[in-house]
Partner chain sequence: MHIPDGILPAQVCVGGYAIAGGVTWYALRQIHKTSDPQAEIPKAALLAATFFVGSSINIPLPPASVHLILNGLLGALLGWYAWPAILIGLFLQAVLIGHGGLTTLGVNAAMIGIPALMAHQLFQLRHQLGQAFRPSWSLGIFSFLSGAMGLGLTVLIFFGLIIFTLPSTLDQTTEQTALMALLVAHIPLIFVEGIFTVLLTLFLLRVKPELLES
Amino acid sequence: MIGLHRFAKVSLRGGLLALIGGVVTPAIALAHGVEIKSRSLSAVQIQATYDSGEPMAGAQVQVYAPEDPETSLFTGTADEAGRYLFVPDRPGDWEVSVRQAGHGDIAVIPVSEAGTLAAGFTNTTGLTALQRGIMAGAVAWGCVGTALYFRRGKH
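Keeping to the form predicted on its own, what do you get for the structure of that sequence alone?
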């Protein structure tokens, strides 16, 4: 009789613990749940490459909204192909800056009211081979001038 009473107490305590565990456990499981939502948006994808065609993988990207060119609205890194995706939430000229190890450029991307790229937009610098050659010559001439300037000071 004493053993049966003791068994009933243990079973009651075990049942109570199981009841508490059954109530609390789903709440804990919900606290770590994940919810993924999706929606369709008009996004702009850029792809940054060096002149050689090599992608600027891991480059720092900053995106500036049309009305605030001082504060970046989006920041991130380009993927292994040099791509970066952002969703403009208003029309206007969006500035995108891409930088990596001293190299980089800024592109102005016009976005229409519909959230798409404005018609006629191209993302090329438009420099011809002659213009690139003139720029390279000007940089070389600047380096020679700088070297001559500092050499003059040593005599």
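So that the term is clear: the rigid core is the largest set of C-alpha atoms that superpose within 1.5 Å between two forms. Numbering follows the first chain given and starts at 1. On a predicted model such as this, the values are computed, not experimentally measured, just so you know. Compared with the form predicted together with the partner chain:
A movement of the C-alpha atom of Ser38 reaching 2 angstroms or beyond is seen between the two forms when the two forms are aligned on their rigid core.
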The other form holds:
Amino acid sequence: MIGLHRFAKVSLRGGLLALIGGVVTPAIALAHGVEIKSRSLSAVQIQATYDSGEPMAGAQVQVYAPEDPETSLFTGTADEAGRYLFVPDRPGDWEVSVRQAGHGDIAVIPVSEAGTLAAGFTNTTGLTALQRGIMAGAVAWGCVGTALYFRRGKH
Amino acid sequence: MHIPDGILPAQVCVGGYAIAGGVTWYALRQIHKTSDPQAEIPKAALLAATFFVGSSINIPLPPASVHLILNGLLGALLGWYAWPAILIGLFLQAVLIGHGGLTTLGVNAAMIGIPALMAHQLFQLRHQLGQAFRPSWSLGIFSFLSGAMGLGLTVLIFFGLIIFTLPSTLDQTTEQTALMALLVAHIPLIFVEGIFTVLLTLFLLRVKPELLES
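Structure of the form predicted together with the partner chain, please, following the form predicted on its own?
Now the complete complex, all chains and molecules, led by this one.
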């Protein structure tokens, strides 16, 4: 008797739901109409590498918009080649922070009114081969000079 | 193993400078107390150059490349002179080749220099604890321990500093995984530095044993 009563309640609730579904469904189906627009934007691609030349694969990237250096606008992960792509939507100095295992750097990328930036922009001022050569020579000379100092013995 | 600019919070950088300043004052005071403070300067200069060059050699061990530090070696051979040698070496590395940074110079000096000073204390223990062995064995064992301990301690301080100052905006798990991978990559290097210290001290024992007594 109790089971029959419960069955009656369930079937009544089911019927009510079916009725509401039948009325509402066409409206929801209409709301699922999709429109796709397109426009072209200038994207910025960064590539982060260690100073040994190895890419920072999987490094965490955070992008800060010009007027808000506290909260990152985009966050993501660099790909296998250490690359990350984002689209700046306003002019100004965009800051990109790349970090992995306690290593990292921050690049400031200037974006102009037209949304463009210098081709091949880089924030690092790497040493030229000549600078490296002079430095290595200076260190080698320091080692040779000190070694000679020890060889001369005590006077 | 150098911490670059922009990784640590400002308070930690200031704290690093405070510690480095205090240790510099104390180390120079200890050096000044020796009978001839200038006598050790050429040796310190030679090893500062070795430190500079050694730290510039990258060894590719994924996920990052690692490089020699040689702070245990410097500590064992130079004693208190290791501190100014490392400080000058780190300053030149930051300015010339971009290893580390100027805001983190104090932190890096403390992270690399203090283990070097501890390595020296360990190296000196060979006079007491190494009596049971032949002199060359005793020197070899304590050289290895000093060279390995110097870098090992530096690695631990580096990971402690990075882990405890991870910004909340970073994905903690990803960064911790990358840090663990880097920690594992440094284990072979700890042995390499220990062995390198042994080879150098045994060579000095043969050709110029007075250089081993600082």
